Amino acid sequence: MTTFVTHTAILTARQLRAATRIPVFLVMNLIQPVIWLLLFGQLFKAVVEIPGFGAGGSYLEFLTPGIIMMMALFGSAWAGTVYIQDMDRGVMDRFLTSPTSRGALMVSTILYQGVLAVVQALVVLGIAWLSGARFHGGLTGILVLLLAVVLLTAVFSAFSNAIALLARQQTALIGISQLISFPLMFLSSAIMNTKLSPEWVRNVARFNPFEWAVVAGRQALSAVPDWAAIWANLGLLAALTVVMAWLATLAFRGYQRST
């Protein structure tokens, strides 16, 4: 246990050191997000007042949690790369020569996203504040929505590191993950309230991780949360991370097989 807590430690310093080198990245992946927030907060500002939308609220307030959500898929998405980019340099394979614990570099790649993650997510609340949403779950709401925003970066991140493991092209993760990121973010109230929406996107938004993250991490920052509602998607979330982990675990033995 020790020295799988060390090698994770290690290895994700390692992650965090290359982003930090190159810091344009980090604002790059900021900015979609935020022109998302800024300009459909100004652009459907006026949807709140359909009857039966029910935010409580302004469109910003409702509109922040998913686009927190949203930056947090599209980026644990690509977190393959740093497969494929280890592959490709040889440096894969050097690892799976030496002592380094296999568990340590699925795990550190899942923290490393967490972090970038959670970071962003604050931006993105200052500056949705900043532009006059206000956030009545105060701190406890935060931590929530932050906790979600882990979970679902969890969940991606094995997803494309599994994809990475058997794809091993750079090509093919790209397209896989732009073709689950963006249905998942549409067949969700990210944007829209799924009461308003026809009942077939109704029905698939109940079984949509991305919806389970947006549904917990919105209801925490509402004045009134739904505790039950929160935790219910809260641990859905944790139960597919589990379950997640455990193919990219798989996908990683394929790998080592095949090598």
Given for the second form:
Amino acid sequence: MTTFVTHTAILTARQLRAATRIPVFLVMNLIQPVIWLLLFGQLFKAVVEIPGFGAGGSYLEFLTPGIIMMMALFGSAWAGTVYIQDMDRGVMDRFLTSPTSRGALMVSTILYQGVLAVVQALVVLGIAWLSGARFHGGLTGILVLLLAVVLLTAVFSAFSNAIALLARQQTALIGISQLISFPLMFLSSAIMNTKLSPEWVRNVARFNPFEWAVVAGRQALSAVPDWAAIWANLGLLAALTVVMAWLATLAFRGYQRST
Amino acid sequence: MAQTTTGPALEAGQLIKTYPGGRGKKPIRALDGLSFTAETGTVFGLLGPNGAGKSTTVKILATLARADSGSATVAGIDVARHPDRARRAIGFVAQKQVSDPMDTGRENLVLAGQLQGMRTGDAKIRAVELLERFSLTEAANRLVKTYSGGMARKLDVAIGLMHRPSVLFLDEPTTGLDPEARAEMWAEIERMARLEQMTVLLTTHYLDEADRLASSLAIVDHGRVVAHGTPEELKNQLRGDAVIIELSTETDVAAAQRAVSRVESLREIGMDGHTLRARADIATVALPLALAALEDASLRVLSATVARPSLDDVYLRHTGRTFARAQENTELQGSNR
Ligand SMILES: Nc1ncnc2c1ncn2[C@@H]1O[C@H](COP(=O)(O)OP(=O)(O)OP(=O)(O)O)[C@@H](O)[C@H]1O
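The form predicted in complex with its partner chain, contrasted with the form predicted alone above:
Once more the chain from above appears, this time first in line as the rest of the complex follows.
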């Protein structure tokens, strides 16, 4: 257990170190949310006025948690890239032939991706606030939102890592990840209230982990949060995180079998 | 710590490994009953052309890949049954670069030590020691992506040595290095074998490398060991030295062969263009006789050489093709890998 914790810490530090050494990468990660937020904010400004949308506040306030989760989802789709790079070199093989904890290899990439997603979420919140959005949930609301961000990131980073270990190619990784993340995004209330969508979309959305995070985040930021819904959705995400991380750790065996 | 174990440091017994061939293609049998043993404290060489199965063997012994069948032990530990124990006993330098280009040399070393369970302080001290030994001290705090090929390779070996393993795997440590970096790496490996009580498994497709570094070696071809022993033993099996006589281009080749065949101490006489090759137990005795016979037949000799048998001769003898030819063939096949 202490091995797991130590290895997780030093491996997470390795990735954070690498990220800070590529300034372009950091800048890109920060500019991206701004673009999304402003783009969608302008495009759909008028949607709140559609009868039945009923979000209460401005569209920007509705959209902000959606964009934050979208960033987290797309970011985690790339999580497996770290593995791909390590596999293209002999770094992964070296880790796997040393007593490096497999769990730590998995959790460190998840934590790293989580840190990136939290920073991006804070940027989005800041810009939205400057643009006039107000988050009535206060500090508690923001912390709960960030928790949802981390859990969502964990689920999809683990998934991305598993794909990376089995497919071993960057192009395959990105292809598969996008094949999954785009439908998940559209079958959710991230940018559009599902009250306006066909009934089947609403039904499907209930089983969409991405939607769980969006609902939890949006409720947390609202003036009168539905705490039951928040905890239920966070609980589902947490359970899925554990399952996904465990399955993804098993993918190391798949990698070794084909080596 | 280099631990003393009874029995060989490395043992591969009848290893078989098949890779799925991909869509519609036949499975690839990478190892076909490969066996060898390496004694503790020696440099053991696996010599073979590309695709012979050297890397696959190393990967199995280093717990990375699993054999379909057969046994593999490292420092007395069965790698299939106790991979975790085996991983503490080994250092693994893959064919590909094992260092992280976005970390500095020092960071790479310290991380490797920590992952092996060393305390951070100890890892830092050991890193300084190894950086010094591999003449990387000046580059210690630079990102590895700025290193030359030779420097990066030295760092790779240092990474493998961090926790003082009892067995070190070096998979083609000098492939792609320029002659100078290669010579430096050779000197380092020799020093390592002498100073540390460590067993080194070295794979290479350079004959001269195996000859110089390996105290014992196995020639691998198509997933099997076709010959093994010390480089000297392997060469001695060929019984005798090579005698090579180059004749002027207008010489009648058949006449030359006839003339030389009367020299009793020469065997395996063959012509390769205008070059005559033969084998003799004691070349210094046979050569003057051969030259005299050619002189008698009024045939003009341009040059004459005597050579100790090389590993290339050994390779030729056991696989029926010269090493260079084998390497070319696999490179042609290799393009669709
Ligand atoms: N992961 C893999 N999947 C499929 N086939 C593989 C894999 N690894 C190796 N092979 C095949 O197995 C055979 C043996 O390869 P191996 O890498 O062990 O040879 P080698 O002697 O180390 O040569 P090289 O110098 O190229 O490393 C080759 O035909 C190779 O194409």
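Quantities reported herein were computed from a predicted structural model and do not represent experimental measurements. Heads up, when I say rigid core I mean the largest set of C-alphas that superpose within 1.5 Å between the two forms. Numbering follows the first chain given and starts at 1.
Residue 33: CA moves 2 Å or more between these two forms after rigid-core fitting.
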